[in-house]
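Just the one chain here, the form predicted on its own, laid out as C-alpha cells.
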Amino acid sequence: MLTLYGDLDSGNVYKVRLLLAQLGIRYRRVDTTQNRGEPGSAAFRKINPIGKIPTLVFDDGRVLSESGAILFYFAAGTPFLPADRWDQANVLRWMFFEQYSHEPYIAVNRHWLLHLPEAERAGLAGRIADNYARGEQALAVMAQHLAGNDWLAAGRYTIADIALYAYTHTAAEGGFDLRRHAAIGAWLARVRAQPSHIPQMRQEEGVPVVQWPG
C-alpha cells in the first residue's frame, strides 16, 4: 500500500489525499507534521532529504516528494489530466501560478495568523500586509479567469482546480474574504460537488493513520 507522509493542516498535503481519493486509490497516511518539526528530522530526512510533505513512498521504496509532482504521475492517463499538449500545458500554468503567486501569500498568511503567537505575528505585521496585497492580486486574477470559464483549464475539472482548491477554500483562515470574489465562490462550489470530494482540509476520509514515527 502506497505510504503518504503529511498532515491534516497542509494543503499540500490536502491536494494529494483529493486526488487519490477522487481516483479510488488506497494508502496510508502517516501523520508527519511541520508544525512539531517532524519533516526536518534526521529520521524523515532518511526518507526525503529535503524534509518536506507531502512525501509518497511506493510499494517498491521509490520515494515521490512535491505536491504538484505527486498530481501529475497519479493524473496521467486519467481524465485529470487533458491529453492534449495545450491543454496539458495550461494545466501546468495554474499549477505553477498556484505555486509562485497564490501559495507563497495565501497559504503562508494562513499558518502565521493560525500558528504563530501573538506577539511573533506582531513582528510580522508588514510581512502580512505584503502578503495580503499579493494574495488579494493573485485571487483577482482567478477570479477574473473563472468569471467567464467554469475551470481554470481545459474547458473541464483538473489537477490545477485541484491545486488551487487547496489553500484557495482555506484562505480565509488568513485573512483573505473571498466574499469580494463571487467567481471564485461560485467555483469552489462546483469543485466541492464533484465526485468522492473532501469537503474539508482537516477532514478524516477513512484511510489507515499511524502516527510519526510509523
Given for the second form:
There are 2 protein chains.
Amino acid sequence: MLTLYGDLDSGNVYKVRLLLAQLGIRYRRVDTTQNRGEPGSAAFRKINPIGKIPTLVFDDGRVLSESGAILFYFAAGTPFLPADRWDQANVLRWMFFEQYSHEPYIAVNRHWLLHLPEAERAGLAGRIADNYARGEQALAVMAQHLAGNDWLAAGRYTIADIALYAYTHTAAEGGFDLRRHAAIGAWLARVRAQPSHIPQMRQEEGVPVVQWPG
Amino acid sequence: MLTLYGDLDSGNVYKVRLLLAQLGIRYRRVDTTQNRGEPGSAAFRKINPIGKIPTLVFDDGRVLSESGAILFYFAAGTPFLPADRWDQANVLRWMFFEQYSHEPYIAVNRHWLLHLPEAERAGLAGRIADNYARGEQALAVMAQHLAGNDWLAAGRYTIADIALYAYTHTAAEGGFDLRRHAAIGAWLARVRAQPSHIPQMRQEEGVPVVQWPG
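To test you: the structure above is the form predicted on its own. What is the structure of the form predicted together with another copy of the chain?
First the chain shown before, then all remaining chains and molecules of the complex.
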C-alpha cells in the first residue's frame, strides 16, 4: 500500500492528505515528525536523501517528495489540475509562490510560536518580525487576487487552493490576523465546503497509522 | 513582443532567459533590478502584485510570474519537459527543491556577499553561517543524485537542470566550494555543453533591452 511519511502538524503533509482524501486514494501513514528530528535522521535519508516530509513511497519502491510535486502527480488527469497549459502554469505559479513567498514566513513563524521554548524564541525576535512583514505581504497578494476570484487559478478549486490553504488556515497560530483580509476568510470557507474535505489536526478514519520508523 | 522584466544578476531571471534562448523564442527585456528595489515599487506591483522578477507579459496582456511556472509553461510540449506524468513530477520535485531548499540559502548568501556593505554583512554572520550549512546540504543531495545520473530528472536535460543550474553555477560567489562535489562540476559542464546555451552575466545578441520602467 502507498506509504506517506509525515505527521499531522505539517501543513506540507496535510496538502497531500487532503488531496488523497478528495481523490479517494488509499494509503498508510508512518508518523514521522520534524519535532523529533526524524526526517533528518540517517535512517530516513536512506528513504529520501532530502530528509524532509512529506515523502511518499509507492508499492514498487519509487519515492516522491516535495508536496508540490506529489500534488501535481496525483492531480494530473483529474479536475484538481485542469489540462490546459495556461491553467497549469497558473496553478504552479501559486504553488511556487506558496513555497517561496508564503510558507517560509507564515509556516516558520507558526512553528516557532507553537514549538520553540520562550527563551529560544526571544533570540529570534528580529527574524519573527521580518517574517511577519513578509507573510503579511503574501497574504495581501492572496487577498487582492481573491477579492475578484473565487479560486486562485483556472477558475476552479485546484491543487493551488489546497497548497495555499494548508498554511493559510493556521496562520493565526503564527501571529497573523486573517480578519484583516476578508477575501481570504471567504475563500477558506469555500475550500472547507469542498466535498470530502478533511481537517488538518485529526487523522481521518480509514488511514492506518504506525509510528516511525514504521 | 513578449516582455521579460528582470536583470542579468538574478538567477531566477536567467532560468527564463536560458530556456527562451534554447527554444528560440523572441522577447524583449525591461531591465528591472532588485538592487534598486524596482520590483517592489508601486509601479511594478501594478504589473505583478507579487512584486518580483522574473515577470513575463504576453502580447495580449496576460502576466505570468514565478520562474518555475514560466519554465513549465514554455517547456510543455517540448523535449525540455517530457510528457510522462512520473517524469513531470520528478522535474517539478527538483524545481520545488530548488526554490525551497537551495535558492534561499545559496542565492541569498551570494546576494549578501556580492551586494551588501561589509558593515551590514557583519550583522548577518549567524544567518550566513546557517545558510552555508543548509546550502551545503542541498549541494550534497544534488551531488549524491548526480553521482549516479547524468541529469536531475527523466534521464535527460530538462527544465529541472535549467532551474538548478542557475544558482549552482554561481555558488562560489556565495562562498560555496563546488570542488567538494565533483559530480556537480561534471553536471555543470554537461549543462554548459547543451545547444544554444547562454552565459548568465552577458546579454545575448538579438534581445532588445530597455531600462525600467520600459
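Predicted model, so just to flag it, every value in this text is computed and none were measured. Superpose the two forms; the largest set of C-alphas matching within 1.5 Å is the rigid core. Positions refer to the first chain, counted from 1.
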Residue 196: after superposing the rigid core, is there a C-alpha shift of 2 Å or more between these two forms?
no
